[in-house]
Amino acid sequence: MDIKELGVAVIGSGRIGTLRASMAARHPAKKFLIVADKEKDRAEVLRQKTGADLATDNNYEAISHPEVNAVFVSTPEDDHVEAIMQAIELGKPIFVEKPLALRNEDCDAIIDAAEAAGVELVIGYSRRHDRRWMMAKEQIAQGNIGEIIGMQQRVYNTRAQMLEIVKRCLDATPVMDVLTYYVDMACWFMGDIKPVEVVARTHGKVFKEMGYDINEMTWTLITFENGAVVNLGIFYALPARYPTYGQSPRFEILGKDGVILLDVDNKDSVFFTEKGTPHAYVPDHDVNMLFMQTNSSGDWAVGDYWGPIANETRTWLDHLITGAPTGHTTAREGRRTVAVTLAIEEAAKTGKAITLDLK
């Protein structure tokens, strides 16, 4: 790798692509920085808001532009490939937005080309670049727990928050958009040793009365090869005003040799306000009490921004710069990731167990 200054495309506009372009343009090796969305106007204000080279309304003018070297794709998850393969034929690094894609074909039409061209790319499930999430990597791989004999997990959030996620895109279910976090948070837990049979159960009233055909609430287990087994669940219809900014999750990883117990509803870290306080994700949405470090993006704060998408924005493009090594998703893991997601799908439809045969 031998970039030495960057020039950053950010493809999206949206929430998280305006964190992308935040980011990018606070980086010191950030030489150019132009910023795309189908909607022009959205685009002109993000270039605004963060003093961006230019702004398009045509995403291949923004990856193809000569000054670029890295391509974020943020665009809604059912508008990844087009972009991704762009950048791919144009042999660009690229960071997406999870998931990889919404279809195994789709991911596998992406990994052939990357592979083929050369392209580095890489998926963003946050969740990984979290301090707690990290330092449990950590103690997995130094063996201090030993085999994973299993995990626990389960994660919360308001109505409120996943409305504004099915207005983004209708296929973002709360499995394919939330779930799938954990989904690779465990494989990455479980390292090599695959996944291989997916049992779920789903049911669902609240989106249903408002007319959305979604489940609120999933439940699966997952089997590896090694015969550990992992618990992973969602409910993402706490009251609208429940006072987290995202997710609320709790996760268990049962080792030979020890534990790891992380909780991270955050309740330790209350704040309340007469006043009312702007939600971080919902517009027009202002809330009494809320439980601080809940944002699962981030927050901003002395005038920076912190946590995970901060994290991991920083260190890719830290990367593309000293070629250091990352804890980001890669393809295949995101290919793998992809596969169980949707397998957790069929199974909480169909009643039955999936079995998987991941390469």
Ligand SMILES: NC(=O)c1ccc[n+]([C@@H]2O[C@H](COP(=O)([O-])OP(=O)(O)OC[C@H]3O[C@@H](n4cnc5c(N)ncnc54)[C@H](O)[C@@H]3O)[C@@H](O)[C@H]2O)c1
Given for the second form:
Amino acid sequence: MDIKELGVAVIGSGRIGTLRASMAARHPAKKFLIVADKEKDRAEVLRQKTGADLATDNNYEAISHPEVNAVFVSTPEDDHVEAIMQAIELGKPIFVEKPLALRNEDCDAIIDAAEAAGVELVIGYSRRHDRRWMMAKEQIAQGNIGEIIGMQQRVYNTRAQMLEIVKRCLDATPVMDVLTYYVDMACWFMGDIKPVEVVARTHGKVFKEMGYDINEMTWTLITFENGAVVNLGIFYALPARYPTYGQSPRFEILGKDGVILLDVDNKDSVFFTEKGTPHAYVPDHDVNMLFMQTNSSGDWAVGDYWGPIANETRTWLDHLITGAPTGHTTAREGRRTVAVTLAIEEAAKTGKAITLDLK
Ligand SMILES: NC(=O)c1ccc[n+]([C@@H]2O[C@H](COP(=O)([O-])OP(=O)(O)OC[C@H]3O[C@@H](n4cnc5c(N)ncnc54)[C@H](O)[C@@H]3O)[C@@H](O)[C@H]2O)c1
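Following the display of the form predicted alone, present the structure of the form predicted together with the named molecule.
After this comes the whole thing, all chains and molecules, with the earlier chain placed first.
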């Protein structure tokens, strides 16, 4: 790659597309920015907000614009494939939101096309880009906890935030949309050691009573080829006004020679106000008390955006110019993560152990 100036297209001008476009707009190498959304008004609002050069309701027009040399695909989970394929066809590097796609066949088609065209594609598993998870990866890579014997993780969030997710995409279940971050994390920490079997159990009441066919709780055990056992779990129906504004996870990595214990509930940082503080993801949802830093994507403060999505976006744009390696999820890692995440759904639905045969 030999890029000196960035021409960026952001496809999907919703919550996350807005963050990507805002970060691109303030990048020092940005020369051109075009934003797209199937709802023209949303693209136009984002154009005005970011000072983008153009807004359009035609994705191809944005991706194929001659000034564009970097493409963010920030559409909903079930709508990533078409824009990715267009960018691959045009030979432009792609950053796509997680998960890569919702079907293994789509992931395979994307990887085959990207590899044949020599196009770089990374996936926005933003959790990796919060400092503590990068540090965990570094300590594991240096061999400081020895061989991983197993891991235990769980993540909680409120039913209010999960409702926003299902309104966007009915296929974006808690497992497919959120537990997938920790599948990515666990597989990243395990490196070349492959996951080989998945079992899972699931249960739900809250969303079924609201008319949605999804379960808020799933617990799974993933076995890796070296025998390591990884327990991942999700409960996404805490009371609506519980004071988290995003994911509240814990993640524990148990090695032969060491241990890493990540407590990311953020209960040590409390903000309380009689005035109410708005939720970045859930409209009309002010609460009085908030565990600070629980907004999983990050926060605006003193004129800039801070947190995982800021790090993740900035380092990808920097990488396009410098070519320096980054910790982003690669296309092949993204495909593996989708395969394991879908296997968790199947294991939970059938009650059977699912054997994985990953490439
Ligand atoms: N990394 C993170 O922290 C994080 C957090 C939330 C969501 N996400 C991911 O980001 C993606 C988008 O989520 P969101 O919360 O921004 O959703 P959103 O609903 O706020 O925005 C999606 C936007 O895409 C538009 N759109 C839908 N189909 C389109 C198409 N075919 N072409 C152009 N525009 C289209 C919609 O009109 C909407 O404006 C999802 O993949 C989601 O999983 C990532």
